[in-house]
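What follows is a single chain, given as structure tokens, in the form predicted alone.
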Amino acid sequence: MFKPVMLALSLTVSASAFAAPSNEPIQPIQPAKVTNQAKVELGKQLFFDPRLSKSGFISCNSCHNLSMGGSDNLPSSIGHNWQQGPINSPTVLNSSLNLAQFWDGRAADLKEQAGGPIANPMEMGFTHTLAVDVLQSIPQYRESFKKVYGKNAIDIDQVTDAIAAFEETLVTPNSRFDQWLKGDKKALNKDELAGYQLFKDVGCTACHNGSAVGGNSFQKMGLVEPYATQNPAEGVAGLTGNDADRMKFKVPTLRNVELTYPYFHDGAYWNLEEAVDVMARLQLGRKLEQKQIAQITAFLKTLTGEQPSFALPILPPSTAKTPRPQPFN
């Protein structure tokens, strides 16, 4: 899974750039299919509920803001007691399409991922037991959990399962590029089509492919040239202990990439054009001209899809039995 990909490179933009071949390395995003609306609604409440944190201030939406492309647009997130997070917060949008969760893939799925931040002292700063105690103290939550899971007692497995069910609905279909893939030849202009052809010819689709345009492999950051960063993250090596896995990270999705700046695991680059230039040089050994960078950037902006749209959940009020938040010290 972690073997480097050898790339065949070319910069030729041919007339085929302006047709829509049937076999493309990128597939359209499919709309979410909801099979248990009550579970999704419960997960939505939990996603927005800051009482799952020790401070009573940080929710899942704090770092994965659904008004900001599912991220927080910061180099690294702000955690409990204003702690600086160790790594850039990846978007939650289309995260259900990832082969694993987190930059290093340490969580197998969204359910496993959802439990991590709650108990992380640098993130939400709570414990699973205390988070469940908060929910158990609120009658409306007890009723909702019983309706969905058929049990009188709430547990962390139910909490993370519900959050994951909501996050699975956070897909962004019907981007202009998806419309083009489906046959609308007017969905993209000449520069955007040229950018897509370059994206393929340069070799970007070796890693950025599939419906998420990424998220389905792990690659070394700095394959041709080393990536200079002050960020201490080791990538997959932090899990395996193997030096060969150092700086190997999950390839991020490029869906909605226009919205999810700053870029890379260290959040070092704020401009999409700069990110394109860096990736071409460090990963592919190519020095692109400014026009080529502009065309690829234009293509990448066509990957912005329909953003999740729903009524904000009204959270049930705390009771006299609800443990009080501890926002300071």
Contents of the next structure:
There are 2 protein chains.
Amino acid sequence: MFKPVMLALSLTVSASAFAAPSNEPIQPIQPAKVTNQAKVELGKQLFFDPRLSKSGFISCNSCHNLSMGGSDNLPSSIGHNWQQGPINSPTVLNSSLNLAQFWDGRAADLKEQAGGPIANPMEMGFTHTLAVDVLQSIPQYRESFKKVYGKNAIDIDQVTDAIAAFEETLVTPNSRFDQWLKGDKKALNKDELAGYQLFKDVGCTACHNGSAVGGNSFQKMGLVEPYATQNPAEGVAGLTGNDADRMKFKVPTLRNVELTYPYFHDGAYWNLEEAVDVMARLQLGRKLEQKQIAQITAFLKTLTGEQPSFALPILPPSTAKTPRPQPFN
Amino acid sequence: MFKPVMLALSLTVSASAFAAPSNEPIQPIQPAKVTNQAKVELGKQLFFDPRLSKSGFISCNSCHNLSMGGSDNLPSSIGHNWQQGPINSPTVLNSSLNLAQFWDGRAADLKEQAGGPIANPMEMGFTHTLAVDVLQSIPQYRESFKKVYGKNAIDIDQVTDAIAAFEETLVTPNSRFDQWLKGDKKALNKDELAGYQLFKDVGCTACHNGSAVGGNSFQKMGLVEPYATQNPAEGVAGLTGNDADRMKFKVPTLRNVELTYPYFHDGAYWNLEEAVDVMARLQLGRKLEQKQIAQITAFLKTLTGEQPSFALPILPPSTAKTPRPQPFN
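Let's see the other form, the form predicted in complex with another copy of the chain, since the form predicted alone is already up.
All chains and molecules follow, beginning with the one already shown.
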């Protein structure tokens, strides 16, 4: 009974994909295909578990809050001991569609990314070894990892793999714009449509394209006119040492951009209208009129998709053997 | 069609209540009866919304984490600017059953309690006025409050009322112990039953009784033998100035005690076995044997009930008018 249903679903998805205008620079977000539910459930627990931090207080969800567009809505994040992070937390939503992770792309994929904050002294302030020790001390975690990975010992590779598997489910299909792309011509109003036309005509789609409306290239922030910022981040140049890579950052996705303020790598702009104005001037040398900005912003708000919906995970309790959190030392 | 179903449900609950042995000092937890679903949903959003804090980072759920037994599993909580809280965060689970709120009972009920942390400079570090300003700037919140309270302006009374309504749903029925109480004699094993018998015989039920297994009286911590602690909290004496009230604290609920470590008002004990040993010595003048401690602990673990299960709430986005969070100043 189950297989024919899956087949029908798969045919529906294909039909929808065909319905999307092939000449548009933006493609609809595809729903997540979960192949290993147990791994996703384990990853979800880990994503919400603050015991992966030294303090026992900070989880992945602290800065990539799934109640708030997968971001923390702060210019830069609060880390261990209330340290101020160096850069704006990118949304975890649709992050599986990025060509690489972090603003400078220093992690190839979500699995590699997931290990970063755990061991970063400015963020979760822990070590991979200690995080694994915590998980290994909890019988329910041992059981879940064994079920998913078939090994007797937990290692950091399994931890980051499970977190990445959960994050891959965090896509936001069925936005009003995607409904329009798939053929529902009533899904957008006149201003939103005009905004989309402007978005293409002005040249935004040169970088903000594909299903994530971004996330698939590195570009210089301040191409036509330099970007004025207090933030010392150098972008890709921080990795390559190449002058040509200075201020080159991964183009952020514009999916759910209404939810992921403040904007840019320094989180300096809180209003989407202002961010649109700045981008048009600095990247494209265009001074947009207020009405144009309002229309593009109206279009951008149609990119808010269905937010991931799931029950808050319940975490297995620590045991007498679990290393204790160290919030204040 | 709907009413007869509700009636049947109500009859079932009554039948279960009758099935509980009337001569036991502990009664089963009753499931929550939601009379105003819209208010509960609004309260759930507020409970998870870090914009009720100055930093935009700390929500009710930060220290009463519903993934972790409604507590933060820290000796004392982390507040604004990583300040160390003065006392262990009590669980929010079944807190509607407490005779009063906070360890010293200084809030009469959940509604009064909910306003405390928002405005406490050591906790969320905000003010009631600013918190209301934030909510008032968000159209979806304005709409939800109007729907629930029928007024054009949000005030702190509505905010704390909605949070309290959500918290009232956070009960944990159907623990194995409650199944046993309701007549399922196979719900507990021999050691757990022996532990319950000891729990009564030794005298724990003098204070830990009722459906919350505590929460219904204030008692002196260190009745027979003084409690050694670095924590300066004076209990009820801090409110009354009465010497007789020194070290008098609200007896904590033992429901879900397996999940709410570390224990006591100073969070000094991480292992339930040790906490049982300390309580028996200091409150009852009894030195328990290891086996007795193990049996009582086994019984206590049968008090873990069904954890509240609900979809992670999605929060409405801020607007250009929303006061910005101030995490670092």
